[in-house]
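Presented as structure tokens, the chain that follows is alone, the form predicted alone.
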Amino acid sequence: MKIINDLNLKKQAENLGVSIWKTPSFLFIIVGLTNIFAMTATFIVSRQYNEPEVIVVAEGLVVSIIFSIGNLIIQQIEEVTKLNKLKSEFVSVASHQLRTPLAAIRWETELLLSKLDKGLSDKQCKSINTINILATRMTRLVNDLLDVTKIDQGKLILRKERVDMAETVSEVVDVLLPLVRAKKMNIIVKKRNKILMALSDQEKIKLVIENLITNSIKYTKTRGKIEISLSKNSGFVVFSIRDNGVGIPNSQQKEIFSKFFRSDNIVKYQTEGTGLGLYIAKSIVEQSGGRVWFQSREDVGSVFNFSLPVV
């Protein structure tokens, strides 16, 4: 199947934003018939002619003809990469540009809410709650876009931090209480060992734990169960979340730590969503000396775990 999706021209093509000359996998392609068509020609032109001379021009011909064609490979390679720096820059700086308006929006959102809310009416107060809701949302996305940057960059920094797994978790679980009682959901959390001490960035764990649970609170229906567990294992502090959700489709699992990546299924049951989270949790959990893992089933459930090295 790796085979059959890396001769897939079309969709390579499509993912680098190249002609399909253009890509990796064809310039090889061309690459490989020149060597057979040059060893060919070279024992051809060796087998009707026994001058030294004639064999060392044919030679000479195929090393230069080999010569030329890597140079265009490396030549695409680099302008593919030169794009995708572009690219990254590009996002990074409108990232950056964007954050400081949206905090703007939600600073003056809030406070119209909090100070000034006696002289609004009902519907004046829905509707700058909603801006509210949009500028948070909107936020939470430049953020996201600001972190893919930096980990496809190699500049995601993590300060190394003793980190309170237990602690970490209650204060996640506290700030997203008020969606799990909207869905009228069940949430558990369950500690086997009273220190659960890790190695690793508090704040940026504090974002693999929050979008870990807000894809399970997003994803399990109303009246659901989720279930979160603390232990330690070989070493390793280990997070697990369990929930009864619409799970993921077998023939898309392979896909679910990719940028931008939402399985069919959840898109039709959830429109929100970037498909970032995961992609970022993943590389947090890794660059921090840990890993990711996961079971799913369709119509029945997930469970997402990762693990920290213990302090």
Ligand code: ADP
The other form holds:
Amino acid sequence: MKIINDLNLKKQAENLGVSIWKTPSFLFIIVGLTNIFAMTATFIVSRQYNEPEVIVVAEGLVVSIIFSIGNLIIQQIEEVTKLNKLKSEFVSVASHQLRTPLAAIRWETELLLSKLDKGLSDKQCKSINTINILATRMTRLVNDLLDVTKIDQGKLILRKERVDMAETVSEVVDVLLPLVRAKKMNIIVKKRNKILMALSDQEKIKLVIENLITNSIKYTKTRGKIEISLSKNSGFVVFSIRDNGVGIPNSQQKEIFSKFFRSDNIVKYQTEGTGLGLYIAKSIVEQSGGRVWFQSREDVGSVFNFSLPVV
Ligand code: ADP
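For comparison with the form predicted alone, produce the structure of the form predicted in complex with this ligand.
Zooming out: every chain and molecule, the one shown earlier first.
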């Protein structure tokens, strides 16, 4: 299947945004054909002429053709790498520039709601609240984009500190409780009081836990059940979250940690989401020396787990 896709040059060119003759598969085919041609030509020439000079000249010609094509391929790769770097820099600059005005919108709307709401009507308060919610959502997206850029450039710096996992889970759950209640869901945290210390970056692990819990809330219909547990296993703290939500179709499970991936069964009803949360979570956990894994069945539910080294 992959080979057939690779040979669809038109589709590949569209996906990569380049002309057909610049696609990797086209260049690969040309290299293959040149090699076949070069070998046949060398064979024919060396059979017809006994003089070594002629053979040397013929081989020199063939080598220079192969060298020129190789050079063309390298140029294309350089161009793609440069464009990729430029794209990452653009996303990084744009995200940084967006953060300040977004923070200002959030502060101002919070100030209005907390201190100045006396002179405002209910309708006005509701509008300000909506602006605040949307600005918060946009801040999260901008932060995700910044994290992804850092991960792709290998510039994501994680602190190495002692993280009290039970405390971190409790803090995140407390913040997300209104969402859980709004969907009339039941959330259980097992071993909430157990002391399990992991070595990682506290803020980033909070983000990982928040992403996983938010997913379980988002992808479980109302009156669902979420169960979180912490345990220790062979030098690792293991976090698990189980839900009885919509699950992930079997055929799409291998793509779940890819950037911007969202499964077909959820895009219809859950429009909020970027497909970046799991990619970021996996990168953070793996950079901390742990791993992420999951089991899921469509219409039954999912269990997401991650481990971190014990400290
Ligand atoms: P987002 O939630 O923003 O779409 P994520 O990277 O967090 O992005 O998740 C990627 C995709 O994985 C989701 O769009 C969804 O299809 C699937 N997914 C993740 N967690 C769950 C879950 N608990 N239940 C069902 N599907 C999930």
